[in-house]
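The chain that follows stands alone, in the form predicted on its own, written as structure tokens.
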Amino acid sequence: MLRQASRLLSRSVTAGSSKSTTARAFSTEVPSTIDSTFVESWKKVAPNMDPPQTPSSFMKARPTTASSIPTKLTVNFVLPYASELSGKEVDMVIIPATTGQMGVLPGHVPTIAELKPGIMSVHEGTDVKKYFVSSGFAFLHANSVADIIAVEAVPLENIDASQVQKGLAEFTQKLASASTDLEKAEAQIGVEVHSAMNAALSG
């Protein structure tokens, strides 16, 4: 039946695409509908089930650029069981990406950033508000809103340096008596995180 489906629904996606060949909108900038051709073309293979809702259905609308660049950011800063900032507006926050510390400004390019252990600082005025972020992703869209998620953080001034030297040393000694792939893994983690919070914390 599946196969069945799948050779009428290719069929109208290529009849499709040979009447137009022009540009197709973001997913995010048309309301969202259904195709009738998919839900006849459904309706013939499996009569008795409904036809399955895509992407679109599920996807807001994008929000509205603004014509001048806001003055301000706002910031959403959430972990698993936590929301730290939640529509703060402030002037910069400088996140630890995968390629780099990465200053955010109002008006930044819509990017999605993946992130390392480090830090990552707030500024509002002459008021900076630092985190330790273990890693995470960072969603910056065209309407000057950051959405940052991190898997683990705590400001900065909550860590004690002396665990960290702690447990720096002993995952250092765990990495080099590791006999196994798993246990060599876990170990490598467990230094690269320390020693990030480490040079954070004497930086």
The other form holds:
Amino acid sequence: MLRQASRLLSRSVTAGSSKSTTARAFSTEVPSTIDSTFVESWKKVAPNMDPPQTPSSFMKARPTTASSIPTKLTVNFVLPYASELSGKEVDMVIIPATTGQMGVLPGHVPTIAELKPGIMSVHEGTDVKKYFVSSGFAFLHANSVADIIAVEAVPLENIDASQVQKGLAEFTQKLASASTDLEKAEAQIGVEVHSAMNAALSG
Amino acid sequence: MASTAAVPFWRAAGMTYITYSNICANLVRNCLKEPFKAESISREKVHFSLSKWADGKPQKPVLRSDAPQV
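Can I have the other form now, the form predicted in complex with its partner chain, not the form predicted on its own?
All chains and molecules follow, beginning with the one already shown.
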């Protein structure tokens, strides 16, 4: 009987997730939107126990994708210590993905992009706001919401060009003299980050 | 079924993504102009004590602190 239960339970999870757009009831009433044949069999076997809840019954329904492409992109840009942009509606965002500068417009295909050190620009009408991002991720959802998370993001004016040059020289020298793999990797990271900052300041 | 996906150079050298990300963030913080640099450094101060356990007892703790010594 217990062997059957795991098969029946796993069947109900897949059935539940396909009906994820319906609202979830938290009460102990029969979740009739989930697999009814499972619930029937359950009631026959254990009439005094409520059918088990599946993880999808506790989750909020996935937001439905609009049938027509929205005109604006909603951006949530967060840092560990602050929420830089929260639900801001913009026209376009250009993010420094590891695969290159990626322009995100409303209706972008859902993507998860890892970010490399580089400039992120937020375009709203004629305003462009640029940030230098140290690294992070961008989650682009089907409903034209972009969640961008970064560890450090600073406006370009806050970067000190002379420090960047010094750092670049220092790490280039470290890269040449590095011996272990780890030292080489650290020096390489230093060179990449400082070159990116240099390019950001001069570009 | 060996996976031959290209790994980033830091992963090949044995570094995890978190270490890489923290190193990048520290490098950017060090290149900030003055009031921002001091703010960001004070924001990132940590203070923790770590002790390994053996035989049900904590061994000597390792203390990592950026707080000024009193």
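Positions refer to the first chain, counted from 1. These numbers were taken from a predicted model, which means no experiment stands behind them. What we label the rigid core is the largest C-alpha set whose atoms superpose within 1.5 Å from one form to the other.
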| query | Core-aligned, is the CA shift for K44 between these two forms 2 angstroms or more? | reply | yes
